[in-house]
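For reference, the chain that follows is the form predicted alone, supplied as structure tokens.
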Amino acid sequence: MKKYFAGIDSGSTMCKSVLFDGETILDINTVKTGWNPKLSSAESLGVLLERNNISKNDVYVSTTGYGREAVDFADYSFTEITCHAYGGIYLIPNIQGIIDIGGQDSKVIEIKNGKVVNFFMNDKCAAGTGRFLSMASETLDIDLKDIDAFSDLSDPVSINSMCTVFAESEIIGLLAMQSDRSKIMAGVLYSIAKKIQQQSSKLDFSEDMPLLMTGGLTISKALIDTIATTIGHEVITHKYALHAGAIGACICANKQLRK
């Protein structure tokens, strides 16, 4: 039988791998997604297992995301609501939810007694998304890494266009006016939050219990304290955050197995 697990989250931008024996996370690895999403997959896998000196053949492969149908060589494949659901107990047992923002989607998850229960995503535009982030921080001529640094929280600008398109050519319509860049990206930060709050205002979450946050965008602490004051509970994130799709899936190729 096999002895390791491996977990795929395919997403739009990055893909993110996970070796796992079934207890604990033993390494992980992240590259961009790319064209082509069996190849990033197949070469975060590699990198894993040639790390680790370990044979495929000892490994349950198992994918989630936006490419895992790609991912043909996988033993088994889950949903990206699952996936994340699992991987956020993992790493935080005692969470309510989950808010997940992707590259191209994002999603807020309930779960009571350990299961998903309802759920809210957006992936029919790129609102409120890391690709929302993204398109603002090159209008802007600000890197990703110093956005928490940059923001001016205190005063933000209102951005009232939450389509991609729309908002950024507020943003340059806000720069031509001389509007402050540091309150024009606050206004950024909130317009996601904004976006966040009309989907977990849909679900049943009470005030005892933090809400996980995962996904790329939790390299902003700015983003999640304003989304946690905008919906009005504590979001909280975790070193392996990214990661929780991939760790998810190997639990679920695990529960699978057992059955």
Given for the second form:
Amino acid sequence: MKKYFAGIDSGSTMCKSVLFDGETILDINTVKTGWNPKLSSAESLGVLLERNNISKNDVYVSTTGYGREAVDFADYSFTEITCHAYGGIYLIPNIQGIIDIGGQDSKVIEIKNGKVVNFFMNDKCAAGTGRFLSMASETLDIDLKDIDAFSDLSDPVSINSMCTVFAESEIIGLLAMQSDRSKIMAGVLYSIAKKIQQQSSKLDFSEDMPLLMTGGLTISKALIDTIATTIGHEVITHKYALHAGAIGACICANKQLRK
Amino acid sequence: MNKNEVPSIFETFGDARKQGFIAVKNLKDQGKKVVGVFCTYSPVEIILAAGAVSVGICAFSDETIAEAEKVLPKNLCPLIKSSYGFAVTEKCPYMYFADLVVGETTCDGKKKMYELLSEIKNVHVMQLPQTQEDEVSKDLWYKEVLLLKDRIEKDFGITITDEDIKKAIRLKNEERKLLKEFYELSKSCPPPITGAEQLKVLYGSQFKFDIEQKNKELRDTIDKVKTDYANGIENVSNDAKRILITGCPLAGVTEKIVTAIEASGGVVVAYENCIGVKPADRLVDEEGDPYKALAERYLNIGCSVMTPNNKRMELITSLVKEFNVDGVVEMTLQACHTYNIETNTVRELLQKQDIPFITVETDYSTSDVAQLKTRMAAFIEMIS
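In place of the form predicted alone, the structure of the form predicted together with the partner chain is requested.
Okay, now the whole complex, with that chain kicking things off.
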């Protein structure tokens, strides 16, 4: 038996990794995925091992995320749905559902009795994902980290196009008509929230319990609040929310190992 | 229309396609008439009874979509665009050599496409009722079946006798019984064959034109699978999760769904699709008026173009039980309104039965293969 687990969530934009001893998170790391998911995963793992002075031989490597199949040095591999669910349960026991918005997909997961019972994930279109938000912020010339301060949520402009490409044209059109940028930005956040609502409304959540949001877009409190208002549920996040998938990968590997 | 020459672009084709063209050309050279059919609602017994060959011409590749989109809207089901594209580009041997193409007023996309297709092909459109229970619809469809017979007799200058049609019904029933016996082999746990192997036989059987020969081959295939299974040859793990596929016609590029399921610890045991259970699970009554019997049998197919579509719900319910299904995967094609809307009814149906369900909307590209793999793998992880 090895002593540690390394979970690597090789996402479309960021590669998140955690070091786990079966009970506690020892360390976390984040690097850009870049063009080579295998390379960035290896790099991220290397940093964790070196920083904690641990040999690779003492670690079970478990991967998830888009790049997981490229990581040929892993012992285990699970889908990001399962990993975000188990990572979420680890962070907030008894959580009934997860909203994960990543670089190129969004998903809502329903959990009952500690297991995934249903989930929705966007089809191949990128509407309502991180890509959509970064396209919009680029078009509006607003830095992603400034979205919260910038958005005027009191009076959002409605963005009708669910398609990322069409939405870009729509935003350019709105700018041409001299619409307020802060109101357009708020409209973009509402548009993402509506996409999440389409998925969450088909799932069976009890209204008096929160959902946990994970993934890269948890950086925006304004987005979390907008989603909460739109779907009618309290939405919480966690300091390890970005690493929920990588944590879940460790937990799934641990479960598999004990089978 | 009555051409027996290969198209001018023949030399640019790959070997498999050339062989397809040559096979159909040989049939035509023997004096056989070829009738292309689009849909499971086409009463092919009438074509058989006329001594002609019937062949499915729904297309399952994105190769000709760009060409089709010169005329058809982008936001249209890929099956319709692809099929029309193969007709205009002369790349499908069956469409190319078809003396007659039979369509039905199934979905809006197809029926409007047939108008355009009729400008380049000899098309006969049957008016399919949109509901199955009332007498007016039953009567309309019976008359449409008779009209198809008239059209084929007129176009091919022949007469279909009662004996001809009864023989065709018997042969086609025989084929249905064999196809059913074949796919029901997967009721075993584990199934003797993978879902990909099952689909290969079911889809391939559409392109064998001597029905008596085809029935012999099906018999042999069934016997071989049974013998291998009895001898302990296991192709599928006992732990594989048993999946029923439902939804739009699935073949060709959309087999990516089957691949994703079977690469993730699942096995497809049955297809509630047009290539699968739907064309085979009910027989034509061999007693009484053959055309009444045909009309009755064909109208009762449970496609989402029907309203309400209770037959599909009944079929899914019984397949889930008979095949001991762990989860249902629905595949819908982009812009297929009837199936996409009906998804909700299917979801509610399966929720009541506590059967896990996932639906995926896709098209004829391969750009979503990685994403489909994730979703199918997550679904299998969920039910494991």
